[in-house]
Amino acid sequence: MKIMATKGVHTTADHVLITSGSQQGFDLVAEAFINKGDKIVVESPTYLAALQTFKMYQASFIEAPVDEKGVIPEELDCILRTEANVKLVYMIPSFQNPSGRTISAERRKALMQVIQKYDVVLIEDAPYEDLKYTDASIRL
């Protein structure tokens, strides 16, 4: 619970589910949220294993345009405004796999404003977030 609290998430053990790696976590998320024909917005490129798991649930993918700073908020807004059946946005904001890109705190805030505007679920995959080489924090 201490790790979650450092990220601004206050919870108890009753609200935590430990999985056997990311694949099990992706499968549980997909089973809970995805129906055949639903769309998932993803970074391009993104983590192949996540795409493979989501595809088993017959989701389709929309690639969000990125620049050197990550997903472009205005482009995400356009996608969410114009595409039907978008259920999830999947991002790896810290040390993105495979690009290695880290999204700045300012851009993360802008992206969250867009996601909240359209009331879409964000799946933040953050396996490498604590692998920093400086004391600078990128957390919101």
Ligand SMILES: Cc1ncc(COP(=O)(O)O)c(C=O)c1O
The other form holds:
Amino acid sequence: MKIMATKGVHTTADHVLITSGSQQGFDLVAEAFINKGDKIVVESPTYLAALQTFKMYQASFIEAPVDEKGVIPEELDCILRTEANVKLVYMIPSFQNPSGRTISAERRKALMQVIQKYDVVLIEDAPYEDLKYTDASIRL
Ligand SMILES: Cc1ncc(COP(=O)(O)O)c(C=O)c1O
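Since we've got the form predicted on its own here, give me the form predicted in complex with this ligand too.
What follows is the whole complex; the chain from before opens it.
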């Protein structure tokens, strides 16, 4: 709850589900949102174990084009506008695996503005975020 509060998201204990690792989390999200043939937008490249879990639910993937700052908002907008059955957007915005890239606050805002226009859920995978020395560049 404290971690979410630093992101400006108010949560209570009812919003928190402790899992035995990220893969159980991916599995629960996929179970809730994915039916055969649904699509998930991912960064290119992205974390293999997440793809493997989502694949078990027969999701297909759309690679979102990236530049040195991360996913390109206009490209994401184009994907979400034109593709049917996109249920999830999966991103690792801090110390992305495998690229190591961290998305700036400005780019995060632009991406959220796009995502909020559509009926789609963003999964933010942030296992390494607390390892940073400074957080000035990513706080919204
Ligand atoms: C992006 C990303 N998410 C999640 C994990 C794994 O997290 P957990 O140890 O909770 O399964 C890793 C580990 O490499 C990772 O790189």
